[in-house]
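Starting off, we have a lone chain in the form predicted on its own, written out as structure tokens.
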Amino acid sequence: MRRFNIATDEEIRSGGTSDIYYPRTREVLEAKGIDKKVVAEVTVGKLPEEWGWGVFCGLDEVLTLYEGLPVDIYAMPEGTIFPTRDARGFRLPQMVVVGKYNSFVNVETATVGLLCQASGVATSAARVKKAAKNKTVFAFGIRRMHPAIAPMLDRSAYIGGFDGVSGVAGAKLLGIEPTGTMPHPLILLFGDQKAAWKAFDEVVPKNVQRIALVDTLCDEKFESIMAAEVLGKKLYGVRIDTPGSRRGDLLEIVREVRWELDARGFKSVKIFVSGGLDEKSVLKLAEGPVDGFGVGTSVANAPTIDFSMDVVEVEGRPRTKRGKYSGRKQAWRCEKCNRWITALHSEKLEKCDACGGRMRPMLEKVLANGAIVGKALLPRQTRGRVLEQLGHYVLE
């Protein structure tokens, strides 16, 4: 029996949580003796929120729903920032799927799906790591979505820029510690902050940094300067997680904190920012001192990015709906200048016409033949991936 509203791995590598539509197509062809080797093109019409790129996330899963399956994948490296359109404002190709199409039409719902989400949650992380001016970020946003795919909003908040998570499944996915101290509840069952402060400090490993929680019961800048002369250089900082209701100005409110602490002699300690924390919001207090901000909802529930996938070829030849471009095709990236240019797959381009850099040919063969190509980044090195490219982009 199922307990929890989740479809198994089986089902998911099977087409349990396909549309509908699919299995009846594959049904109707292996009826009617068709099965015809397609390209199937993974492409974005539009970006949501008017953003201006996005990161690509969630090829990870995607090679692992095709595993076993007799088809090969060329894909963007997951990491890759990208624009929905080239140079001159043709689609470009984010993944390629090359192979007979009733060998896979029952993952393509799950294809999307995989890309969709995770792609929307890492580009609004590194939009939100962009709006921090290089200032510590970490993701707080699991306990507003469905536990399942905790891991995943983790992982894809990670590559986006993030610094670290606040998850147990997602840390140990990544090959982190999980970041986070202490929540309200620990302090009210105490009832005193400082004897709360002070447990915290006698149970927990000496490794956790000591980060006081200093909005409970009192003023942000009284409990942070009683968490200061409580636990004195043991205190690695505070953290300010008062709800919007009774915020005000937050930004002058760290500038109160910052000022009391340094009049004191505590100059080392650090403030951190959470609660309803957006990318306007972060943006805004970065120009303050805040080193660090803990950002939930915001990103766990970014928008989805709109990946369709589109036959683009069928047996050699062009072929393709209304409204998407025909053939086989490859996205090329100036390695000088960034510029983007979308050519069918049987061109191969040399310099930039813009600035004559070197072109890069960015969608690369990982699987073959239903097996995975090449040894896997770490997702430390896919993050590392990213912040090297946000030098590029803007927040529009």
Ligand code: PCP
Given for the second form:
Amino acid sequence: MRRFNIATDEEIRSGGTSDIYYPRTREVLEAKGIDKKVVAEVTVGKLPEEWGWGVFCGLDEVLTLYEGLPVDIYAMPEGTIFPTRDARGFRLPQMVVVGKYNSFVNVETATVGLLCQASGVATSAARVKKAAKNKTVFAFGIRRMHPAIAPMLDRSAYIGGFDGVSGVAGAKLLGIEPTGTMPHPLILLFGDQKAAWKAFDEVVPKNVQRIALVDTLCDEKFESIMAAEVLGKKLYGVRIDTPGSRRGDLLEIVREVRWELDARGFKSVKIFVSGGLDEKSVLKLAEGPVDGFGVGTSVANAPTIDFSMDVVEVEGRPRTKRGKYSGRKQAWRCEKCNRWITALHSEKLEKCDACGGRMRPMLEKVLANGAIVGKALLPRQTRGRVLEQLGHYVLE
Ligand code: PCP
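For comparison with the form predicted on its own, provide the form predicted together with the named molecule.
After this comes the whole thing, all chains and molecules, with the earlier chain placed first.
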């Protein structure tokens, strides 16, 4: 019996979460004895919110979806920052599936959905991380989303460049310690901030940073000073989660807190800010004396990237619908200047036509006749790859 409103692993893999027209298509094709080899290509029409680039994420679950199916998959490595079009304006493929159409038609819906949501979250996270400059950013958003997808959301935010995640299951998947401070109810149940901070310090393991929440009962400045006096050197930082109704100028509140802490010798106490933050507010606050951010809904509920999957070749012949380019393709990227070129699969590009750098084919074989191939990177390595590339891109 289904207790939560979620699909089981088996339902997802067997097409139980498909749009109905795909199994019907398969039924019709099978009834008429049509079983053709195709190339299906994943591309993006337009990125949301005027984003100029996306972070490719969700391939891990796509491979879980296809494992055992008699198809080959070629994809950009997870964590690749991609444009939707190449340097000349041609659509750029992010993934290609090669095999009998009937063998994967039932998972087409799930394929696209896995990539659309994970890549949307990873891209939003990368943008927030870039907006934060060199400051720390933690994912706090799973509370606003269905818990069944919390691990995927945390993984995507981390791959996008976030430094940590609050979710227990997400952190476990990533092989990292979950990150969190303390919630308002802790203070409210003690009815006294000092008692709550002291109790937290007494009970919680020593390896957990002591970050006091300082906006529950009084002014952030006075609670910050109080926390520093109560916990002394043990206080790692304060978290300011000022309610929207009291915010006024949050950057100025942060400056004031920094000033007053410094004036009393608490220069090492870090300042974290959370609550309703997004790319724009992080960009502004990062100019001030903020050491880190907790960002939730704006990233967990990021717009999806509208990947679509289209047949571009049937039985070795180029064939596709209006609005798309036919033929199996490869996406090439210049190792030197990051220029992207879409080319037919039969073409081999050597040198970049702009800078002469070496062109690298970015769609690598990741599934061979249903078997996962290639080297799997750890999430922190994929995240590192995103952070490395982020330097080449700007927030638009
Ligand atoms: C923080 C804040 C937001 C959370 C974190 C971030 O919660 O109030 O609710 O999500 P957001 O970016 O979507 O706003 P806490 O202060 O920890 O929540 P609580 O009131 O439960 O203590």
